[in-house]
Amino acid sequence: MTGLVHRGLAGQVVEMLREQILTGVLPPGSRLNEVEIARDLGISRGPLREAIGQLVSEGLLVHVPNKGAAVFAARPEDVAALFELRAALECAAARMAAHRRRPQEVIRLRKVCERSRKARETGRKLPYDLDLDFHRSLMDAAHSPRIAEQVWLVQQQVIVLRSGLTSRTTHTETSLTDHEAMAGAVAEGDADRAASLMEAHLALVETELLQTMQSEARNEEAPGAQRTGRSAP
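The form predicted on its own - chain by itself:
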């Protein structure tokens, strides 16, 4: 890809790489070839390395000794720690949102749910950005920028892990119903219910993700197993 302008070049590269990581174009564990990427983008390696540094600080990339940068990957046993942090942050945020929400923020939450429901009714899987939009809207209603920043970093890592799976468990009917129920609890100012719904929702997402990761790991270890192509989010 060529034609990038020099103003904010590193920032543009950050967003390009972020999109490729979150959608699975660059799968978990894959190593970045700096020479190839710089050539394809028509840029020098300076802004590329700056972009890589930014994504390392966000946890989307990791430095591998003597090999450069690679996309974040985690073992099933690491997933519990991610969700433990995410639950602590998002349950607190759901409680805050129920106390602090403004009318326009409730409207936005409901509109995100409506868009997700319409997409679900078409029979297609929802893109990851609709799921993120709901959680971002909830963070906005909580009015806690520091919590929102940390939630965003953890959410990205979870999306990366999902992107490496050939079968997707996200955005199920249950998840969508959970979102709608949380939006209702926030709108009603029911902090206890909003936090409880978020806790149950994240526990379900964690269980489904772990089961899928473990199932695919067993399939890959089976004699003659062949990994199928990665589906779009």
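Return one more block: the form predicted together with the DNA, after the form predicted on its own shown previously.
One chain, no partners, no other molecules: that is all that follows.
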């Protein structure tokens, strides 16, 4: 997705750390110890520092001088800014997809919706992977690699954010109907409708995420566990 894997050790380490972050092995707020990780991977600190630097520039890690790197832990205001950017990018992509759509890509969109509805009927929750799959299919239909790349970077931050939540957002029936409506708008070539549907969809997802974050924050503060990460001078 990002480029060639064989651009040195740093490249491999980037992908390894990225997976650890996205899968929640390294939860938000985790501090990264350079010597320890370098020793575990059997490499030097040079390539590791380069890998960390790249992930910092992607927004998956944050870097504080003389204290090292930590997995990005978003606050509510960060979520708002994040979804503003995501809406700008994905709404534009939805418009483009409605204009540039090709039969094959419309079929793929419909197929993802169909698989989602089936999964929704068997289990109660819609798997998050299928949600990601829909949005990525839409990016493909937009035929704008540059925008797709940026959307993927934003999506990654959302994944990290979700990995820090114990109760994952349930992606309700509403999300599924949103997807189906968007697929229809793209199929018909109605760019404006696709964009406004996307905007409403993302606003809903943002609200769900914020509510989950706030409720879990309350549940966490009650027992006496201190706030993770996020230091105030």
